[in-house]
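Here's a solo chain for you in structure tokens, the form predicted on its own.
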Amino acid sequence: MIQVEGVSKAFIGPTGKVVALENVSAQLPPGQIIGLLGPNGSGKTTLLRILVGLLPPDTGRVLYGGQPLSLQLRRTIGYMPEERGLYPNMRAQEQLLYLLRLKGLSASEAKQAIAYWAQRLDMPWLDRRAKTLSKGMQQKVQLALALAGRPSVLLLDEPFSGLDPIIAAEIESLLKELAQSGTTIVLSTHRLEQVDHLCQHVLMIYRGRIPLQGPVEALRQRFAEPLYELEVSYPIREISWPAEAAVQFLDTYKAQVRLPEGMPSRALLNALPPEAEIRLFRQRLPTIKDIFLKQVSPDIV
């Protein structure tokens, strides 16, 4: 369990003081992919900073399983910022020996490491200058290097901006795997649409603030209104529904129906003729995204 205590962080800007992050709390559940969410300029890289140890908070305090960040602890922990920082003129795979020497593994963990990532991410391409990488083609470099020592605990800054369609899923694959064997995942991610099949635990930030977090299906359940999905083997458009009920007609024998404040779903059920069979019947939750959107002002996203 990662704990974040009371933590609050501010810097000093040309037009003066800035607020990143005020007085957060947050309880990180472990073996698990976390989505850290929020608009530009909400916090979210400050935080991971916080997290990693990158950084001091102004007050409060990050625990891991009770601990107070250490400098033992900080090697089981990966980390891959959202900036791109590999030295142009360098080899990826000197960079990569290197920087996992400074990481504290040994000449031949930092080479075993490379040779079985290279496989695992597909990168034949190491031993080519960073600066004629594609932006992939880094992002998968750095990732690399937050993979290696096998981490406990993975801080992925953005680790999906400018990978493409295939490549991001294979990532998303190697997350659930990793995380399925026990390995805590905090993750930032702009690709809201992503978070419900990939996230099980959430945590928004909101100008410095966590106005939300929670499991991912508590957080739908929490947000449903009572808009259903029906199919029948009747026509839509000849059903007499409740007069309060608002339909939309998604195609011959489907429809979305939003019920009153109050009324049962049954009334659905009841409106339909005995010979109307029914297909699909199930209440439509609401994405992550729907919850975000209602959390934040629509100008800034």
Second form
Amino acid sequence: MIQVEGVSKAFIGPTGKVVALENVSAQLPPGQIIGLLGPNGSGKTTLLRILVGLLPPDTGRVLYGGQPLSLQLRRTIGYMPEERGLYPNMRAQEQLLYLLRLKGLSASEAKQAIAYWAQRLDMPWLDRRAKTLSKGMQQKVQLALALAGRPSVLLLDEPFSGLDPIIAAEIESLLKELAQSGTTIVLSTHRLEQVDHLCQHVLMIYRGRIPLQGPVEALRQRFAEPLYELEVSYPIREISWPAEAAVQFLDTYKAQVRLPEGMPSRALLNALPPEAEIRLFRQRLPTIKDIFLKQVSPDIV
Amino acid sequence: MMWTILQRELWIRLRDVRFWIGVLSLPLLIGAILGVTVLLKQDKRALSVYLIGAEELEPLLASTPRFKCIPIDSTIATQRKATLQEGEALLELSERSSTRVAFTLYSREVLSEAEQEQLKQLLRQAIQQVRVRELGLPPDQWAYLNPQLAFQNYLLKPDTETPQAAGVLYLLSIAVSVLLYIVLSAAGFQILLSVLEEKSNRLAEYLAISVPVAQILTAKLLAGLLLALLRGGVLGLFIVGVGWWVQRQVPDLHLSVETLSVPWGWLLTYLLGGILLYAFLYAAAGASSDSVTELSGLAQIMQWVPTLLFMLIVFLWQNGPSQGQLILRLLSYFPLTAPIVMPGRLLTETVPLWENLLSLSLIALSTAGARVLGARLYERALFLYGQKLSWRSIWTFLRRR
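Provide the structure of the form predicted together with the partner chain, given the form predicted on its own shown above.
Starting with the chain above, the whole complex follows.
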């Protein structure tokens, strides 16, 4: 469990003091993929840098399993910064070896790890200089760097930016696999639609604060509205719906119905004629994107 | 970990052909220019050799392009010796017997061994011919006479330093200043680029997770120091080599390491102090910038101020020590220029101990200050992306502990 307790951080910018994080507290459960969501400039990267120990918080602290972050502990964290790069004139393999040695791996351990991830991530071109690699290739090298050494915590800042869908899908399945094997993964992302199927937990950050956090499913339930999807074998326009229900016809047999507050969902079923066979009936839960926009957009607007 | 970073910093430069081009291009260029210049001046003027006490040899002495023998009266020999100029020599027959002839040559320039041998050969032939005549032998027998020929070359040292020697000393001062400027700037700029590369590529974040920032900076400085010493060593060897070669080509310069009494200890101290001072300042300059095209005000100052000061130094050196001596002296105390100017002064004049101590103390104080401020700025600005730091931000970072 990673605990963030009352963390605040401010920077001196060209226009004066800028508060990046203000009294942020969060609990990040182990073995899960945690989505760190927020608009640009909301403080995601600052929080990740504090989590990895690159920046000291002005106030508050970060605990890993109850322990404060030490240099030794930092070396066990896999980290992928935003807008990353590599040494352009070094061969990919050389820099992996170099950076893994700095993480405390011996030369033979580092070489083994490189060989494993070269195969796992399909990187037969590691002997090429970084400047000759495409962005996707470089991202793979950086991901390998974050993953090598089997870190117990992975902090990934926008890991999918600039990736084509095929590589993105590969990385998604890899992250799921790692989480299943017990790795805690914190990833900041702008791809909100990805969060629903990838993350189990979210941390929404906005203007340096955390307005919302929790398990994905619990949040979706919490923000659920009385909106139902219905598919029946009967022409849906011929049904006498309750007068207070707002019905949106999707096709001949499908509709989306919003009930007023307090009206039970059974009222919809009661409105169906006896010969109508129910093919689908479910409450439409909001996506994380819906929740995010609802939380953030009023201010943005 | 520091060793790993140091190794990479060294290896990545040493295997880069551009580094070696940078190190070798200047010596090769200067060497080529100097070589052509000296070779073009190879045609030496004829040496007028005044003969004293051996007038009978004169008609028998063959003239060569190098030696022109002129008999003079022995009564004016002393006066002539005192007023001997460049391009003149006095040859005195000091002993003559049937088996041994001794000559003494007085000159203001050193004759090379080959030249001495050439002169001896001329004298030997003339003496043999005189002996053949004296003994009444057939003319073709002279070659069988082989009198012992003793020859001594006395160098009449100038009362004052020759203009050439003085010129070479100033050239040497300029060369040393140029060398030090190149070494310091190259070391500093290499550190700036290295910091900037890691900052703009976000590699600094990878490094800083595993290694404390202070250690990263130290490793970079050590690598910069070692590479600067290598660069300085190559340039230094080149200057020594050129000095040796010039000495051989122009022996009457009377220059040698002994006569120059190079204060190696002081030179090395100024070099190390200068490298450290520049390294800290350039590291801070790199960290406060965003990219090579977005250099901060501090980085721009670190680019221009030493360059302009260096141009001033070269200008002042060129004008000799009398003009601008006060400015040169002041520049030899100023920490940014002291490592460039003071070694040049040490080569050409006797610098009082207090001046050296004052200069080194100021360098040491500035280096200590630059270390604290540079490290503070490096640590705090390294992860600030997308902007070059304003003076206000730099001041804020430096002020806060």
